[in-house]
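Next comes just one chain, in structure tokens: the form predicted on its own.
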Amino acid sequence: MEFSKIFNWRKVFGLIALIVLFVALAWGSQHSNPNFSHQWETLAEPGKLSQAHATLENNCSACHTTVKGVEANKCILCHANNQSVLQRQPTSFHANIQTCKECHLEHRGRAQRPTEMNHIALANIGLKQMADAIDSSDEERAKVIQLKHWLSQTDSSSDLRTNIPPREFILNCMTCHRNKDLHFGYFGKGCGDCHTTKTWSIPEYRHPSARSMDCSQCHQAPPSHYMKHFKMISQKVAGKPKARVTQCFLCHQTTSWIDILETGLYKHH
């Protein structure tokens, strides 16, 4: 069978003619209609921006660069002086992150926040920064190589004794969650031994017996219990005028700290 019969030249030339015609019309429309670029952007828009970025709806170039897409330097242009993010302990790591699009997603509608924490993406960013660091010592480079080798051996393994996936396990949870540590450091820094990155709650956790008398082993009384407030309010509400601060079991139930024995739920703070 001849090649010309297999390859339909008429269709090829027809397609080329359509492309040329489209380009010509686009060029003509762009010069005759100053709003043409806006119309084209509207047609290509994948979805509405979030409420926070709604003012940029008709200004794609504020975030996007032709061919390259979203670049971090354009995000930084607006958010570089966001002190509430850069100075707060849980979010201060943003100062060293050179990319934004992995966790900040857009075009999902007005009601959706443009933030979705991706711990695996954060781990990958950290690995890349460590590997790309110009001033890294040979020792640091060796650590990166060892870490990547460990991940290649562990990513598909279920033998890791942690509730956090291996790729996320290499992150230091305390960097961001230190101020949320309700254990006051008593349980160490191995958050992954009990918690997951999907939720901090532990459904399978069972509190020790309500008759336990060593609550302070895990719990610290609030500041109000070390002030006059404890004698004037707390003891009276619980009906235990002689209770000491360390005798949590005399007033509290294990269902909730505000669930007071023989009183019920009582929130006075």
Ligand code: HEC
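Heads up, when I say rigid core I mean the largest set of C-alphas that superpose within 1.5 Å between the two forms. This is a predicted model, so every value here is computed, not measured. Numbering follows the first chain given and starts at 1. First, how it differs from the form predicted in complex with this ligand.
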Given for the second form:
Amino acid sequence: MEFSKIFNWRKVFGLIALIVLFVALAWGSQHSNPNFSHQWETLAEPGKLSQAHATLENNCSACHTTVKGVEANKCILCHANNQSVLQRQPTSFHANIQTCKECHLEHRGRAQRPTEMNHIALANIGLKQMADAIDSSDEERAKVIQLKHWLSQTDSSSDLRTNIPPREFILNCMTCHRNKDLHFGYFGKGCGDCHTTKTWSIPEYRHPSARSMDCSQCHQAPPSHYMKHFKMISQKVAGKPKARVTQCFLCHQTTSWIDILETGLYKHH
Ligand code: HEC
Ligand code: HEC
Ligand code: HEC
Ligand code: HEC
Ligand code: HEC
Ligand code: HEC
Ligand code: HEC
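Having looked at the form predicted on its own, could you now put up the form predicted in complex with this ligand?
Every chain and every other molecule in the complex is listed next, the one we just looked at coming first.
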């Protein structure tokens, strides 16, 4: 997977154009994170390893080296061929990654799995990789510089009117979550306009009333509704022989799609 694909160029550059109109560009110096060297050896009790790595409890150097701390190469040595990770859309970025500890935390005890997805870390990894890539074009590198500049201006401000921090906002959610789009594309590609990266549910959301007649503006009927099945089964079950497919509200309720109006739960045989 190419890392450039995880970024939302169009969207962010649209915004940059807007921001540039109002803000005089002052190219600040890049902030670089100070590199602390971990003195992991001298720390007595880092905490127990996860269940999956329990057999490495006495083999610290399976993951650590004296100077560099946790080294991705050591993880990769054991995990390079994990096909299920590489082939699953959201995690296929693993094919292209040289750092692990941002999302794979350890020493939290046996009961905790060693994974916490971190979208901000993901964005940082992507930006760094693109800036470092020797074969990336000047144009691509210029984009990265602009993105970083935009971030340095926006990170600390609250001008961005979304629920997610700017560093997540630059991600192109579709690259990894297209398969999760319950909205059949009706709500666009900017999942981050409405969702956060913690959970897809939005507790404050109130569904339109069951008396709404706009169901088909937000919902796609299943393929069977466009086949003979609709006449033979759906219309009969619902007792609405004249209802057209787009008139979901004549047959459906908002509780569940198999909760048919005036008929009750439909059970497959
Ligand atoms: C399965 C791989 C693995 C093994 C084996 C392992 N560690 Fe770690 N360790 C990690 C990871 C990953 C981190 C950093 C991420 C985090 O903060 O959880 C870490 C962090 C640490 C830290 C905190 C400082 C730092 O480098 O971030 C110490 C101290 C540490 N380990 C000591 C040990 C000791 C001592 C052993 C052997 C008893 C050991 N580790 C075995 C994976 C491992
Ligand atoms: C000596 C080989 C070895 C090393 C080194 C190693 N692992 Fe593992 N890891 C395993 C084994 C074995 C399992 C359990 C079976 C499996 O899931 O493949 C495992 C499981 C995992 C899991 C799944 C855990 C779960 O409960 O879902 C993750 C994630 C993982 N390792 C990441 C890492 C990372 C990150 C590092 C480096 C910090 C690392 N591993 C170092 C052998 C290793
Ligand atoms: C940006 C965050 C991120 C980074 C960086 C990352 N991973 Fe992962 N990784 C994940 C997530 C999220 C999953 C999915 C875990 C799940 O399904 O519970 C995963 C899954 C895995 C699994 C499969 C776990 C299982 O349950 O079978 C392994 C092995 C793994 N990663 C190893 C690595 C190694 C090795 C590196 C470094 C080369 C790495 N990861 C870097 C987020 C990350
Ligand atoms: C490069 C891939 C990638 C990108 C880009 C990405 N994510 Fe994720 N996201 C993941 C992975 C991996 C997980 C962990 C769960 C899993 O393995 O399916 C995850 C988890 C989530 C979750 C937690 C619920 C769940 O499915 O487990 C939400 C919500 C989410 N992402 C939203 C977003 C949004 C919104 C964006 C865009 C702003 C985004 N993600 C961008 C890879 C990505
Ligand atoms: C215009 C706003 C909007 C956009 C854009 C949007 N969604 Fe949603 N999405 C919602 C609302 C509202 C809900 C209902 C939330 C609830 O009931 O908790 C929802 C629910 C979901 C759910 C089910 C959550 C649950 O707990 O059952 C998933 C999964 C989901 N959206 C994925 C996506 C993905 C992937 C994208 C991007 C392709 C996306 N959404 C874009 C508004 C949006
Ligand atoms: C303004 C957009 C909108 C309208 C109009 C709308 N819905 Fe929804 N509906 C959603 C969203 C968002 C979700 C949550 C994501 C999903 O499941 O698709 C949802 C979920 C549902 C669910 C799934 C509940 C579940 O948990 O399985 C049903 C059933 C449903 N709607 C029926 C209807 C019916 C019937 C109508 C018309 C009376 C309707 N909706 C009108 C946006 C809408
Ligand atoms: C004539 C009545 C009727 C209309 C109009 C109708 N449906 Fe249905 N629909 C049904 C019936 C009955 C079932 C369950 C039996 C079946 O599969 O036909 C069903 C099943 C479904 C299911 C599948 C539930 C499952 O889990 O298998 C979905 C989703 C659905 N309808 C969505 C819609 C949407 C969205 C619309 C409007 C765009 C719509 N329907 C219009 C009667 C109707």
